[in-house]
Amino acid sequence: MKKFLTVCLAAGTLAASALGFSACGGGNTLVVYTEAGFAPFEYLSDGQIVGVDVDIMNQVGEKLGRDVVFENVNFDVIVDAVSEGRLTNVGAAGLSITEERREKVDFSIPYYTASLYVIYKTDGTMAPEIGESTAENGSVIYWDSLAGMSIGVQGGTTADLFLTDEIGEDWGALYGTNASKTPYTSLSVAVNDIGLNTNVVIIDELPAKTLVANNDGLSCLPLYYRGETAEEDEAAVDEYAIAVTPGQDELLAAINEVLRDLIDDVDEDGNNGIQRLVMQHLDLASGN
C-alpha cells in the first residue's frame, strides 16, 4: 500500500495587520480554520460550527486563556493559510498528515486513524463490484473494482490524493484503466452526482457513514487494496492531526497536551475521549 505520510508574515494594511496581529498569537483570539462538511469532525448546527475538533480546539483555548473563533472555509486553502500564519494559526478540519503537508505546517499528534470509504448507489446504478475480504471479515470495495469509473472526491482531502496516485502512478491500482478523478467543494454536492455523473464518491469512514444514515439510496463500503490472498488485504487508512504555523510552539504543546489527555481518558467500555466525542457527534449530526 501507498503510505502518505514560516513564521507570521507582516500584513500590509492596517485591517490586514490586526487580524494577523490577533491570528499570530498577539492579541486573546485563537481563530481557527475549518470545513464544516465532515461530520462528525466539524459541521453546521443551527448555524453554528460544531463537532469532535470544534471541541478539542475549545479546550485548548480554555488551557491557552484564549477566547476560539472557527471560520469556515474551503478545505484546500486550509493548510496554505496556517502555513502563512497571517489570518490562522491552526487548521482543525479531520486534516490527514501527509509528507507533502508536513513540508508546510507542523503537525499535532495523531488523535484519529480513518479508513477510506466508497460511496455507491444502492440500487447498483454505476456501482462498482462487492468483494469479500478476510482482512476486513466482510464486505469492501476494492480498489481495482473502481477500474474505468468516474470518482467523485472532496478536492485537497486524503481521498484525492490517494485517488491521483492510485490513477497516475504506473504502480496504482487504477494506472491506464479509463478511471477518472472528479473534485468537488463539498461533500454534499459530490455525494448528490452519485449515479449521475460519477459512480462513486470516496471520503473517510465516518462522515461516509453519517451522510449513508441520512440517505435510503446509498451505501457505503470500505476501500481495501487486493492482497495476494484474501488474508494480506490492507485497508486505505490515514492518521488526523491539527497542522500548526510552524514556530507557534506553545500552541502546539498546548494541542498536544489536550489530545494526550483525551487519548489516555479511557473509560470502562475501552473508549478514550476522543472516540467518546466521535460518537456523541455522529448521534447529533444523524439527528439521534
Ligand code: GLN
The other form holds:
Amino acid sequence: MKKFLTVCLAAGTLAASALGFSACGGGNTLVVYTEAGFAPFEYLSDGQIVGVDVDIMNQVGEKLGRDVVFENVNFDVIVDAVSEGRLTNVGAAGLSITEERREKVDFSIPYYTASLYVIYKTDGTMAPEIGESTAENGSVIYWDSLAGMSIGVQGGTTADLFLTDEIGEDWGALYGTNASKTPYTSLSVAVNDIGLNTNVVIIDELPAKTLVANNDGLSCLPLYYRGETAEEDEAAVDEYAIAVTPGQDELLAAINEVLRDLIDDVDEDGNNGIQRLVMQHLDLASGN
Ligand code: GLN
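Write the structure block of the form predicted together with the ligand for the protein whose form predicted on its own appears above.
Whole complex next, starting from this chain.
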C-alpha cells in the first residue's frame, strides 16, 4: 500500500487517490510507464519527461479526452506492470516487440525499426576490434569481437536478452569466452563505467548516438552477427511498439490510430511523422 501511495503522489494524482480511485490509472487519468534515460524516445528536460513516446501518448490522451501522466520507472518493471494492469495500462519506452513480452502484453503496431549499437572508448581503452562489413557498407562491431569482455547493458532490455543468449547458449558467439554481462538500471551510469569496469555497453542506436554526442571520448558502431560471407552479415534489429494491458481494446485502438496517422503523414523529404519527432528530439537531446 505504501508503494502504491508513493507512486500515486509522484504521478501527481493526489486528488484521484483522495477521491478513492482504486488505482493510479483510475478516473480519467492515463498513467504511462516509461524510463526517461532513453533519448530521443524519452528523456528529462528541465526535470520534465519529454520525447517521441511522450508526444505520441499525449496525442492518444487528446484523442481519448484523458489526461496523461508519465511515470519514470526502472525499465525492467514496465512489461510486468503493464501486464498486471493495476498501476498502469501503457508502457511507452522504446519497447521492442519480443515473443516473451507478447505473452504478457498487447503490442500496438510497430512504429520504429531500431538496431543495437556498441559504445566503446574512442581512444581504444579496453575497446573491441572494429570490423568492416559490406552488409553495413562500413565499420561494425561483430558479436565475436566481444569475446572475453565485460559488457554493460540496461537490465531487461533486448540487449540484455540477446547478450544472455550469446554468452549462455552453446551456439552463442561469446559462449565459453569468459565474456560477462553487467546489468545497470541507468544507461548514463553504464556508459560512465566504460574503460573502467566494462569494455563496452550495448544499447539501441539512437540512445547510443545521443549518449556519445553528450560524452567526450566515447564512440559507437552497429552490432553485427557475422554471416558466412560479409554480404550475409546481419545487424541486430528489432521493432518498437507501445505495450498495453490485455483487454484494453479501446486504448489499443486509439494508440494504433495515432501511430497510423503519424506513419502515413509523409512529407516532401520522405519523412513520416514519427521520423520528424525523432529528428526534433535528437536535436534537443544532443544539445543542438
Ligand atoms: N528497445 C529495447 C528494449 O525494448 C530498449 C528499450 C529501453 O531501454 N528503453 O528492450
